[in-house]
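Single chain ahead, by itself, as C-alpha cells, in the form predicted alone.
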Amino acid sequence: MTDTHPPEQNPEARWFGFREVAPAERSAKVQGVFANVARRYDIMNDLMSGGVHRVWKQVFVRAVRPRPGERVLDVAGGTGDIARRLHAATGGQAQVVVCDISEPMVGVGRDRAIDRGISPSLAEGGIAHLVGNAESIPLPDRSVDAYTIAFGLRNVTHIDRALAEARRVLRPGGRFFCLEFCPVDAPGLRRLYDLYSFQVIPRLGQLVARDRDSYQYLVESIRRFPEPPALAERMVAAGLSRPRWRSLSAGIVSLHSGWRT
C-alpha cells in the first residue's frame, strides 16, 4: 500500500533510535523490542527511574480523573500498569480497555490483572485487553470517553496517524492524555541526564532484562520525540483542541492533554 503521508508529517517514522530505517522496518523493530522486554519491563521501570515513574503515573491518573460508567482506552498500555490504576480510581466502575501492538506485553498485562482478581471481561467489571496498532485501533468511531497513552507515543511509527486515531475513537467532549519523556533543555541537568541515560540504562538492561540493545533504543527514542510545543501543534492538526502540557521532574517528563470537539 502506498504511504500517502508526506515524510515531513511524521519525521520520526524513519528513525529507530539514532538509526535511519524504513517505516515498515521500524514498526517491526519496535514490536521486537517489547516482545524481548515484556517480562522484565515493570522491574526495569522501577530500576531506571528509582521508582519515580510511580509518582508520574499517579499524577497522570489524577489528571485523567476517570469517572464511573466511562469507557477509557489505554493505548500502548502494555503490562497494564496504567489501566489497573485507572480501574482502581473508580473502584472498578469504569470500563477500561488496553490496546497494545505487542502480543507478549498484552499477555503479561492480562495475566497480572487476573492474578489481582480483575476479570478480563468488561461485562464483569474487569479490564479488556486488545492487540492492536495505535495507528489503526480496533474500536468503532466515537466509542470512548477518554484516551490515554503513557510512554508509548514515541514508539509509534506515524505519530500524526495515532493522534488522528485518538480523535476518531473519542466521543465529542472526550479527553486525550499523553505522558511522555522529553528532551531535557537545562544544560547542567541535560549533561547528567544524558550520562545516566546512555551509560547506565543500557547496562541495567543487559543485567536485568538480558537486552542492552532494546534499552539503548528506548533511550535514543526520547531524543527523537517532538518537544511539547511541537506535539501540541500536531495535536491541533489532528483535531484535538485546547492542547496543554505540564512538565514533571524538571522537564524530564511532560503530561499533555487535549479535547475532542
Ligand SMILES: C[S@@+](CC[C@H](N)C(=O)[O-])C[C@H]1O[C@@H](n2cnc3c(N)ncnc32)[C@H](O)[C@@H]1O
Contents of the next structure:
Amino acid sequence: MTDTHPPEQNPEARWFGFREVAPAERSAKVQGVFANVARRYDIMNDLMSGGVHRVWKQVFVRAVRPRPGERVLDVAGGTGDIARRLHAATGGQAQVVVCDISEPMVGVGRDRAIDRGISPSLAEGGIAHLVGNAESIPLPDRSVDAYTIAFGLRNVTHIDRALAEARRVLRPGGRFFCLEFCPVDAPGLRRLYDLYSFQVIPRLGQLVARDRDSYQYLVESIRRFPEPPALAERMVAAGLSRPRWRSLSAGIVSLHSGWRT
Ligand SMILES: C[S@@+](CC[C@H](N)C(=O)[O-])C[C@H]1O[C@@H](n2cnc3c(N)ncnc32)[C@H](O)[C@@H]1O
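Form predicted alone done, so how does the form predicted in complex with the ligand look?
What follows is the entire complex, opening with the chain shown before.
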C-alpha cells in the first residue's frame, strides 16, 4: 500500500518502539514480533501483569456488553482471548469475528477455540478467525454492531486509517471500544513503572519467550502511543462520535469508547 497520509497525521508510523523506521517497513517488523512470541504470548501476559490483564479484559467485555445475535469484530484479536470472552458473555449467541494481521497469532487462537469446543464457523455459532490488516479490514461497509481492539492499536502503523476503517465497518449506531496501555504520568508511579517495564519485562521475555527484543519493543511502543485526549480527538476526526475514556489501574490502561452515528 502506498503511503498517502501526510506523516504528521500519523506520527507513530515512523516509530518501531524507540527506533525510527520507514513507515513502509514498520508493519513487517511488528509482524515479526508477534510471529516470534505467538506460542508464549498468553503465558507472558499472565507473567508480566501478574494476571491483572484478565481483570482489564473482563472490564472491557463488560463495557462492550455484546448482545445475542450481534456481530462483534475483534480487531488485532491475536490469540483470541477477547473474542472468546465476548462469545462466552452471550452464551455463544453473538457472532464474533477475530481479525489480526499475524497468521501465527490467529493460528494459535483458532486452535485454542477448537480445543475448547468452539467451532471456527459463524454458521455453527462459533468464532470466525480472519487474517487481515486493521487498516483495510476484509469485511463490507456497515457490517458489524460492535468493533473492539485491545492492546492492538499501538501496533498498527497508521492509527488514523485504522480508526477510519472501524467507522467504515460499523453500522450506524454501532459501538467502538479500544483498550490500550497509556504513558503513565504520576511521577512516583512512573519511576516504578518504568523500572519494571524496562528492567524486568525484556528479561522475562528472554527467559520465557526466548525473545528479549520483542518485549523491549512492546514496552517502548506504549511510550509512543497518544494520550487519551489526543486519541479521543483522532476518533472524532475519523467519524467516531461521543468519545469517552476511563482509566484503569491508576492510568496504566485506558478504555476508550465511541459511536458511529
Ligand atoms: C499485543 S497483541 C493483542 C492481542 C489481543 N487483542 C489481546 O488483547 O490479547 C497485538 C496484536 O495486534 C496485531 N496487529 C498488529 N498490527 C496489526 C494490524 N495492522 N492489523 C491487525 N492486527 C495487527 C498483532 O498481530 C497482535 O496479535
